[in-house]
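Here you get one chain, nothing else, as structure tokens; it is the form predicted on its own.
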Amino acid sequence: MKTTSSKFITRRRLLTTVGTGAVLAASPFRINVVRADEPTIKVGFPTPLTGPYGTEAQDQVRAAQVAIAEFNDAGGLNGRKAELLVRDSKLNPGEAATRTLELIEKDKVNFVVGSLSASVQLAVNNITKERKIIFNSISQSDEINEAKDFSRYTFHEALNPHLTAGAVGRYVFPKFGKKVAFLTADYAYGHQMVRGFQEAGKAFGIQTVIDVRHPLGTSDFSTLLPRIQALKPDVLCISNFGRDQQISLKQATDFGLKKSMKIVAPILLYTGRLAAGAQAFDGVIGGTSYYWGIEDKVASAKVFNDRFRKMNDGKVPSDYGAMGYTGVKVVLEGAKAAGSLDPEKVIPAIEALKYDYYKGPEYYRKCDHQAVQSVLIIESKSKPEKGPADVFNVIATDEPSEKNLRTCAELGFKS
């Protein structure tokens, strides 16, 4: 999967600067102007647009700056317009920790939306929770919600892997079997979504046969798929992400894997989808936040592709991106709610909000500021019939429910 690719890079681009304030050349993106004297309302935007989450990572990008167009053309918060200032964390926690301080200490952003990756989003929650701004998380994560880490600062937006692989594993335990391997990223989103997984099969009696775990960035897996091969599984549970995602499944497909199981992923990839192809992702069952094609059914889903379409040549929103869009109009929302960017007057705006920005209802659980929200179950198509976009169906949906996820007191707080 490339990066930077031109296919999903946008005309409008972003200017970013990282580091000591060095123009990032490589970047498709640039900064909204604003007339120098017009306070503007600043929102970090930490996210990895280089390494192998960048597609992902620039969608993020893309999305985040439509809320920040709705923002402005409604006026903002009393006229007060807003920008984004989006810096490169490289997929890297000591890099997205320092570009955080820098964004809080020189640019004195009033918010911070993003990361992509687990370990990185709790390097920025670290930062901005002990210098008490509003962080915003879009990425796969269950320790930020836990009481060590959590802070009344911190809110996710995103989904969690318990409450991601629990939604995928009860739709599908009961219906292909109860002999479960694993392949999994030796990493803490891996390790997590293998926990929800499991902790949703404990009703349905699975065996987990093997676990075969990874490195980020693997490009060989001839030495682990036959392995798993020759247990004979029901079920696979791949759990990894970005490019180890495309190849893990291109090979799965390669080494006849589907003929004698079922291949199912926590999370499926749209713009993984598209850079693989059809045959690799066929028939394989996964989860998401978000798929634009809902757009048939959501009303909100089709206002926000719309104006992202508008905003980018035509192209549809991707799931990670879309969350970039929200992360984003929360805390704005949250802000104009509160008449104020002090967050200790935002912290409780954005509690109280009941809000279906894009995909149906969602709000704030208040003990850990996790997103209550839908899972879809989606399933890959062979054949678009909609055109390139049209790649999965939505086959199940995980209604809100605070029931799926862990228990405040789970998550060691105390009532």
Given for the second form:
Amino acid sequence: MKTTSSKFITRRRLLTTVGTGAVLAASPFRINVVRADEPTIKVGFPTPLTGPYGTEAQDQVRAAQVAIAEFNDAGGLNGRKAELLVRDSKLNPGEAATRTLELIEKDKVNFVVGSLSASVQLAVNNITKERKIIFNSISQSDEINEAKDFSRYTFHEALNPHLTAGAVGRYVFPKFGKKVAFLTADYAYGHQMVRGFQEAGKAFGIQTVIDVRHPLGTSDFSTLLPRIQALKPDVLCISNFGRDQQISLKQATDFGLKKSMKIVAPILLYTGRLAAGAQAFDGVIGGTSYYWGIEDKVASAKVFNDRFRKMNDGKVPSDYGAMGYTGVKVVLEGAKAAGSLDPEKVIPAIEALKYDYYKGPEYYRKCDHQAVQSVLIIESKSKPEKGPADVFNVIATDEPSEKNLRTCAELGFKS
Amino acid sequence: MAGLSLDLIAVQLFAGLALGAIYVLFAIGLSLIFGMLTVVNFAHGAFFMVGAYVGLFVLMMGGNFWLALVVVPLAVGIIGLIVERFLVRPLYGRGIDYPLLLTFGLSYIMVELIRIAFGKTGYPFDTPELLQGAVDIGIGYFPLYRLFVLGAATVVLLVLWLFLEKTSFGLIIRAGARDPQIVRVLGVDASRVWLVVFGIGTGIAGLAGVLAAPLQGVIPEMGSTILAEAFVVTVVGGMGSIGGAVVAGLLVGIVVSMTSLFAPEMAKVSIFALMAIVLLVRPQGFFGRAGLMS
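Provide the structure of the form predicted in complex with the partner chain, given the form predicted on its own shown above.
Shown next: the complete complex, the earlier chain at its head.
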């Protein structure tokens, strides 16, 4: 009796299953059902969509979507597709931490990639390392490499101030002179950049004539510039970001500073140059992680740019945007190489990656998971030549080398 | 203090005065509207920003900076007239917080509309060719454009002063500010006076915006910092006093400039420190009439 009943139920179950299966196979909801059985790989992406870095953040999202699309088109992880869960961090560490916690607890993300601004990424990193979720940070910071903030779940795809300012300094100081003035946004980013310049400058015997610290969000630099002008430095390093950079470069131009000194920025932003115009940035030298124009020489850049253009009406990716692409691509490729989503397996897989996704060869240093990569030295053109996106000349490339990073021992790691 | 010379201090003082003139320009429309209408216009920064965008639009349409200087105050002034007629007017006589809240909300709407129309990213706004570069003013080099703004601010103030003090319409405006009841009894349509004052105030805000555009570029959020600065100037000078706004604006400029020389990281805070000190010693500001806010 028992056996027959169970057989009967089995048969009925089989019939219904087949029946619904047939219906679903024909319906547009099929994909969802497949997903329910085989959940997608979720990549949490907190980034400041609103606020002063909104332009960069939105570009990060666009580029990250390119990485997701590529991964899915290539069949995913044994057929498992990936999706991007974007959250607005509002450029606020508290907000970023809350959103990240939600992404982990509620949305059950497998990876976290993103963040912009040093303090925000440290807040995100605190959460992810506690929850043992892999986090790939795509914003500049020196602290994130240091032993006290680092965890084995922490990766840093972006450049860091030490590397960036160092590369720019090594290029600029021997060429333009030893008397250096600094105009610096008074917060971690600015301070770290100045430190980077000064450490790189030691080898060239530079002399700091003044370091003017200005409050974040300054809209008028006219009262800060006469002093710098009076000191007659050879080089003026302006270490600030976003709108501060645009306004300070514009007003420094108006004051005629470019006539008597070389103006240098650790990071020259592509979106900043578009917003401020050619006049303000003309002749300024700076560093960058990426400029789309390298596509003539770097094959991977061409492939990435073309994909990005195709998905974004012919626009080219910005520097910070492009890091959204590699940041996501690295964790997904890591998962593929590991054949698993288990962080304990993915971590060694990412550590072993030798990749060239968009700008030439890169790899993660073992001790601090910093991406060892090139820094491009760029100079802003006086006028775009080939279309409005043609704004910089790449004048040198600081090749990837661990020598340019602080040593593992300096960062507090025991070997 | 390396490199500190008399020349530098002189340049610094001058830079402070020039910056002060810009502050006066930012604040004068706010002060005018408050003094005559007792409306605290929280949308002042938004009108300033719209002025910059209207200027940008004129340039995009193929016009030049000089045309923008004419078009912008008119266009923004007309927007001001519409706002006064249909939004602010129904709130007269209801206490000072009603128009304050209204204009506060309006500023958000204006910023959002501009974001929709022009996008969230900023636009470059080049200095007009005639005014590019720096000139030697005897004590050092100073941007020509800033000298121009200094001149423009002086002209605006002079015209405004002549209008208020020397024309019969100005007389009515001043009388209306003192006692609207009597003015109405005398057969003058006070609401028309207020309409015009609001239009002039917002028009000057717009003009300030387009004058500021070559200094800092154009972005939807550009009004929020100047709103705070304009308030400080208005409060220090005395709410509603145009002469007070002038003195206070120049003083704020010099304070910022001197702080920038000795403790640049404190430059932003110094404005508010000055305001706090003035309010402690003289709660109504330099030339304010007591009781205007009640």
